[in-house]
Every structure is written in C-alpha cells, then in structure tokens.
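One chain comes next, on its own, written out as structure tokens in the form predicted on its own.
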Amino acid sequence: MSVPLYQAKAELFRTLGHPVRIRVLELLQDGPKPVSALLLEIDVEASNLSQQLAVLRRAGLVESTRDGASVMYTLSTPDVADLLAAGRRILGSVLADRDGLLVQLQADGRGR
C-alpha cells in the first residue's frame, strides 16, 4: 500500500530538516563532488556526513558511485536544485516581509 502523497511531501521536507544535509546539496549543485570534498567544506566529523549522506541517499536526493577510492556523490536530479533555489525565494520573501513589518512598527512607534 503506497502512502499519500502528503505523507511523502512531509517526509521529504523532514529529510531537508537539517543544516549538514542542506549544505551538501547545496555543495552538489556545483557538480558531482567525492566525500573529500565535502568534508573540507562542512565542519562535521567524518561519521557524520557519512550518517547524513546516508539519509539523502535512502531519500533518493543524491546518488553515490565509487570512483577508485573515492566516493562520488551528485544530486539525483536537477530538481533538487530547483527545489533549493525555491526555498532561498520564499525565504527572502519571508525575510522581506518580516523586515517590512518592522520598518512598519517602527515608524508607528506604537506597535499597531
């Protein structure tokens, strides 16, 4: 029996719920990328990234193949990059929107 489908959008957003895995993503926007890499540019132990990177992987956000000793990570599609750069727009509007509102209570100087 499949779940429904907003069960599944939950669980994708829950998968995006943690900074290490956003900034991988973010990093693999750029081009494929071995864990080497990765780890210079993310401040976690290597145990760590591996835990995370395992998620995105179990999630099907990325995909690993081995490349000599190394391993390559990519996102599995283009859309997760879409995905990211939606999430920067709402959350400069979000932003946007809030500063307004404080420009706003500011200028007021009552709070109403």
The other form holds:
Protein chains: 2
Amino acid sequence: MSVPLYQAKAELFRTLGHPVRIRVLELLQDGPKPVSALLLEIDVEASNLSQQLAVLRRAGLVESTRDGASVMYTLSTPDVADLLAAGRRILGSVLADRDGLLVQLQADGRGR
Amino acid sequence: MSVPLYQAKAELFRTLGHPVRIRVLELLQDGPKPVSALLLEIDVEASNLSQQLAVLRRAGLVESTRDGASVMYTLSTPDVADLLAAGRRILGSVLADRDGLLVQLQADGRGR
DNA sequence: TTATAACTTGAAGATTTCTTCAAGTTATAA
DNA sequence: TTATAACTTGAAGAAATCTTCAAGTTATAA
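Mind sharing the form predicted together with the DNA? What's above is the form predicted on its own.
Then the entire complex follows, led off by the chain already shown.
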C-alpha cells in the first residue's frame, strides 16, 4: 500500500511535465490569481486549463478557493519556486544553445 | 520555429517523470557507474534500463563512455542534484499537508 | 425567474509513453 | 574461431496522458 519514494518523486516531476502546468505555476509565483487571469496569459481553452488545474490540485501543488463567481488559485507551498529555479539552471547547463533558448532563459531568470 | 521556453522546461521535467530514471540519476550522484552496477540496484530488465538511459541521454542529463566491455554513465551536470533535492523538499511539504488533512478528515468522521 | 459569466466535469478519440521481445553490437575469454 | 558477457536498438502491443466536446455547477445580474 505504501508508494515507494522514488515513485512519488517521479509522479511529482511528471506533474510538472506539461507546458500549461508549468506556466500556471510560474504565474502563481507572483501571488494568487483567478482562473480568468490565467486564461488571459495562457493560450488554451477554458476546459483544458481546468483539466490542467485539476492535475495540479490532485498533486497538491496548488489550492483553490471560490471568491464570488470566480475561483482563486494559489501555490500550496513556495518551495515550488525552488523547483522551477532548479529546472532553469539545468536547462542552462544542458541546453547547447538550440535556437536561442539559452538567451530566453537568461532573460527569464532575471525577470523575477 | 523556436521551441518556447516553457515547453523546454516541461520536457525536462517529463524526462524526470519515471521511477527508473529518477533512480538512475540518484545513483549517479555518487559518481560514474557502469550499467551493470545500475542493474544491481534497480529492479528492471536490461533492455528496459537501456531504453530509460537512452531517454536521459537524449535529454542531455547523462553521458556515456565505453570502458572495455562495459559502459560508464555520468551526470552531465551536477545541477541535477539540486533539482532532485528541490523535489524532495516539495514532496516533504506536500505530503505533510496531505497528512494533516488526513488527520483532520478522520477526526471529522468520528465527530458525527 | 431567466440569463449569463466563470468554471468544472466525464467521456471519448488521438497521441505519447512504456514494457517487452527478438535481434544486433562490441569487447574479451576460451 | 567460437562463445559469452555487457549493452543497445527497433518494433509492437499495452497503458497512460491529452485535447476537445457536451453538459453541469455556482454566483450574480437583469
């Protein structure tokens, strides 16, 4: 019944393995946001975003609370920021500047 | 046709999203190891391990060199360790939250 | 009450990823 | 030369994940 630790880790990383989910987490680093705000910044259909938010919720990475007609999302722990930052660093050392991604990465790092 | 940064990030995380690949990276943190040594510690068929090693190689996370009849694997950057450590921390805070909820839930159930 | 905005959900087909198998290298031992 | 150990590879069916659609909530405005 107990899930091995390395499997829990794999599941955590797999949860991050989707462009929309990555974007959501990055946007939430700046503070709680309603779905409508996420929709303005991420180019995806509402139902699709909802599906991805559900994945993040199930993994325990975000939490939602209803606020009137809208629903607010928050990172459930600020540690998520560390993970994203570590990811950025790895990309930096691993990416042999394919089509300028490295340059984007540097700009991104300074951004926040 | 450049790959957006957040997509590259998602691919990186997805690469980590497999128990065998996680274990390989963890084992390689202690230094280079031949496939035979990995096989001793990970319960998986040789061909399956090879497939997973190929995924890690394609992602640029590990490098291999032939040494006589055996093949040595190394982390291509020590930054990988940071990523795994960050993952561990998140798991810690997320599981702690979960457990807290579980306790609450049980207490609530007994209450009525 | 009715309508609408803001989201979520379940289902289903499309796409990816996994696991396994059979076959193929490369290096060394007999 | 032949055999064997140590790995890798391509292919194929199984399993998991994605995207989209239709339908359903919940809260508020008309």
